[in-house]
Every structure is written in C-alpha cells, then in structure tokens.
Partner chain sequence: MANFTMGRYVPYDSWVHRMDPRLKIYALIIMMVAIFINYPTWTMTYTILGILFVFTLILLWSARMKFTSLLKSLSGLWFMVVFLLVIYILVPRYSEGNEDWYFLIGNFKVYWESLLEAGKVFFRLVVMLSLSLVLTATTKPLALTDGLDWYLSPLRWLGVPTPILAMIISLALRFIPTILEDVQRILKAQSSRGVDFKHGHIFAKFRAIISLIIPLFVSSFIRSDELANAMECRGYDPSTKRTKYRKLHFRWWDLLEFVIVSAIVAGCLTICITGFDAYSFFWGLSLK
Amino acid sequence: MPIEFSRLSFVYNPKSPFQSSALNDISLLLPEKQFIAIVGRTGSGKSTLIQQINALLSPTSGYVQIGDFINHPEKKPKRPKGLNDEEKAAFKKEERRIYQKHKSKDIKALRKRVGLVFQFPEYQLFEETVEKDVAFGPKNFGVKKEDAIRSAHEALLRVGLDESFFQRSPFELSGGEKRKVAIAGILATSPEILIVDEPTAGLDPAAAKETMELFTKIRDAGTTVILVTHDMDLVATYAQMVVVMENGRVEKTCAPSELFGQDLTQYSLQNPRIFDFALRLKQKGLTIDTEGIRSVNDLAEAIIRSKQNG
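So, to be clear: I want the structure of only this chain, in the form predicted on its own. Can you give it?
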C-alpha cells in the first residue's frame, strides 16, 4: 500500500495571530514494504507529516492518498480563476476523485491499517495487565474479546515477550519492556504500515538494537516501516530510503548511501559515525570504497578488500 502526497500543505492555527506554516507544497511517493527514514532538524515538519498519513491531522491544501483512502481538507478548494474549459473539466474530475468518499466513515479502517507509535509510547499504557493493554486496540476496532486476546498474545510473542508477561502489570516492567508492550499494542491490529517516531529515545544501546531489529523483522514480513529520527546511525544501518525535510519541505529523497558524505550540517544532521570514520581512513591515505558502508562489518570488509587490492 504506497503512500502518495500531492501538493500537500498544512498550517497550524490558520487565520489567527499564531498561524504557522508546518508543511509546504509536498509531493512525495513512499513505496510499500520498505524501511523508510524521515529525517530533519526539530521543527522541520517530520511529525506533522506522519500525522497526515493516519489522518490525525488533515491537510490545509492538497492531499495524501493511502491505498484507497484519501486524507483531504475538510472544505473543498475554490476553483482557480482563469481556467479554460479543458482545465475546468480536469479540476472537477480531480475534485470528484478526491472527495468521492466521506473521510469520517473510513477513518477507523485507515487507522487499523496505519499504526503510529509515538515517541515514548510507554506513557500511553493504562490497563492493569499487559494482556489487556495490548488487546485494547483490536477490541476498539470491533474484534471479539477472545480474538483480541489471541491477537494480543501473538503480538507480544512477536516482540519477544513470552507468556510470563501476559498477566503482569505494564507499570512494573523495565523501560525497554514497556516500549515492547506499546509496540505490541499496535502490531495486534495487524497494520500494513507502521510509523515509529524516535523509537530508541531513552533506551540503552542493547534495547535500542533489539527494538530496531524487531522493526526490520516486521518489514521483512511485508509491513511498510516509516522511521522518524535524528539518529543517522539508525538510518545507515536499517533504512532503504531516506527523506530529508527542512522548513516544511522535502529537500531530498534518496538511498542512504547517496546522502552520506555530503554536508549535512545545513539540516542539523551528521554523517553516521561508521561512515565518518571510513571517510577519515580515506583521508589518511587508505584506498577504501565508502559506497555501501552501513555497519562495522561493512567497514571491516572494505578495509580487507583495500589491503588485498593494495
């Protein structure tokens, strides 16, 4: 299920003294079943963009299409002046296509297909047991209690929490375990798209690695994973595609390897540490191919090849 943004803009507090433009004329296609990273400085529009995907926010103008669902402005746009007859007909045709469905009737189905894990999702845990907390999502979408519990168990096992966790209070768990419970709560609804906002924030390195490898397995099973992050090391290791945002616009869309090595300070970003180290080796005279270096193993193999060819 691809995601297509078409000339989408969003303004907070329109027609007020606090009006602020967050997204500006974004056209973007996110392919399905990929691991996609959205990066950029704080305030660049990343979080606002992802909230358009599951209709937590509606565009001020333009639209985003997710499968057969279109998130569009509440009010139909005015027809531009000066159009000829052919342009008027094309405008009406596009307007009918975008507004052919009532969004309010489809929004629940959309949110079942698009799961959004906010930063520090463990703060949203509220039930007395882990099982009940994870089963809440499916039950909210109309699944029978028995089936919801079954889905909860499957999701918990999927994130690495066995039967011993089912009846425990989520508030007695470690930070990493709470994060897993929150993620399981989203997975229990079987989303086709999983959006995660800074998922490793506050986690120790081991828990962060375990969390990211979980998302990779989820992608490998056919789910689109969209990662919002400042951590370029995560982008280097896991992402297949990266979207760079700045001032509410998409500045660049490319493979991670095409981004690294450029001056990223203009976006308040840094090259991944492993790539930066490889560049320093190259500057010191080591003939090394930095293309495709995403991990310590990649770097080690590149050094070995350089020595063999030297």
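For comparison with the form predicted on its own, would you give the structure of this protein in the form predicted together with its partner chain?
Next up is only this chain, free of partner chains and other molecules.
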C-alpha cells in the first residue's frame, strides 16, 4: 500500500489562543515495501505527520490516502468562487472521491493494516502479563484468543524477549524491555505498514542494532517500514529513502546517499560519522570517492580501491 499525502496541512487547537500550525501543505508519496526514514529537528512535525497515516489525527486541509482509505478533514472545504461548469463538475467529483464517510470498522481495518509504535510506547502497557499485553492488539482486531497468544509469543521472540518474560508483569521490566514489549505489541498484529517513532532512544547499542535489524527483516518480508529518527547513522545504514522535515514542511525526499555531503546543520542534523570520516580523509589528501559511503565496509572498499588505483 503506497501512502500519498496531498496538500495536507494540520493545525493543533484551531481557533483558540493555543493554535499552532504543525504541518504545512505537505505533498509526499511514500512507496510500498521500502525502508523509509523521516528526519528533522525537534518540533518539525514528524510525529504529527505519522499520526495522519493512522487516522489518529485528521488533516485540517488536504488529505492523505493509504491504499483505498482516505483520511480527510472533518469539514468539506467551500467551493472556490468563479468556476465554470466544467470545473464545478470536476470539483464535485473530486469532493465525492475524497470525502467518503468512514465507519468505525473502516478505521479499525486501517489501524490493523498500519501499525504505529509511539515515542515512549512503554506508557501503553496495562495487562497483568507481558504475553497478554502483546496479545491485546490482535484480539482487538478480531483474532481468536489462542491465535493471538501464539502471535504474541512469536512477536516477543522476534524482539528478543524469550519465554522467561512471557508471564512476567510488564510493570516490573526495565525501560528498554518495556519498549521491546510495546514494539512486539504492534508486530503481533502483523501490519502492512509499520511506523516507529524513535524506537532506539534509550536502548543500549546492541539492542538498538537488533531492533533495527528486525525492522530490516520485516521490510524484506514485504512490509513498509517508516522510521522516525534523529540518528543519521541509522539512516545511512538502513534506510532506502529519507524524508527531511523542517518547520512543518517536507524539505527533501531522496536517497540517503544523496543527502550526505550537503550542509545538514540547517536542519539540525549531522552527516553519519562514517561519511564525515571519509570526507576528512579526502581533505587530508587521500584520493577516495566519498559518493555512496554508508558503512564501514563501503569505506574500506573505497580506500582499497583508491590504493589500487594510485
């Protein structure tokens, strides 16, 4: 399922003194079955953007289409004045296409297909045991109890929590373990699109790496993975496409390698460390091709190549 944003804007608390505009005229196509990273400084609107995909927030204007589901504003816009008949008809047709009423089961179906793991998801745990908490999602989506428990076990093993965790209370776990349980809670519903907001914040490097590798595996199995992060090293290593957000707008959509080497400080971002290292080597006189360096391996190969040539 591709995701298509069309001229989407979003305002928090409209028409009140607390009004704040979080997304501005966003048009964006996110292809399916890719590993997509969304980056940008704090407060640039990343979390707001991904909540539109799950219909947790509805746009103030514009719309986002996920498969055949269109998340549209609650109110229809007024028809602009001075249209001729043909344009009026086109406007009507477009309006009829976009503003279809959603039943609660349509929204539920959407949320089954789009799994969203929030920033700090550990606050959503509530069942007595880890196993039950993870099975909570699938059960809500109408899976039978035994099957839900089975997929819960699978999901827990995938995030690296073994049998000894199944019967423990989620409140006795460490922060990182809670995070893993929360991620498993979404994996257990086997979504077609998996959205994760800062999943590695607060995890130790090994656990962070495992988690990212898990997401890659999930992508390989045909799921779209959308990752919100500040960590350009992760973007360099795992993402196939990167969306840079700034001030509620999409500043750039490109392949990660295209992004590196530009001045990223204007977005409060940094080049991946490995890329910076390569640049430094080049500055100091090593003739290497820094294009497309994303990992230690790439760098090693580039150095070997330059040695062989020179």
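Positions refer to the first chain, counted from 1. This is a predicted model, so every value here is computed, not measured. Under this definition, the rigid core comprises the largest set of C-alpha atoms superposing within 1.5 Å between the forms.
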| item | value |
| --- | --- |
| CA of residue 158, rigid core aligned, shift of 2 Å or more between these two forms | yes |
| Threshold 2 Å Cα movement between these two forms at residue 177, rigid core reference | yes |
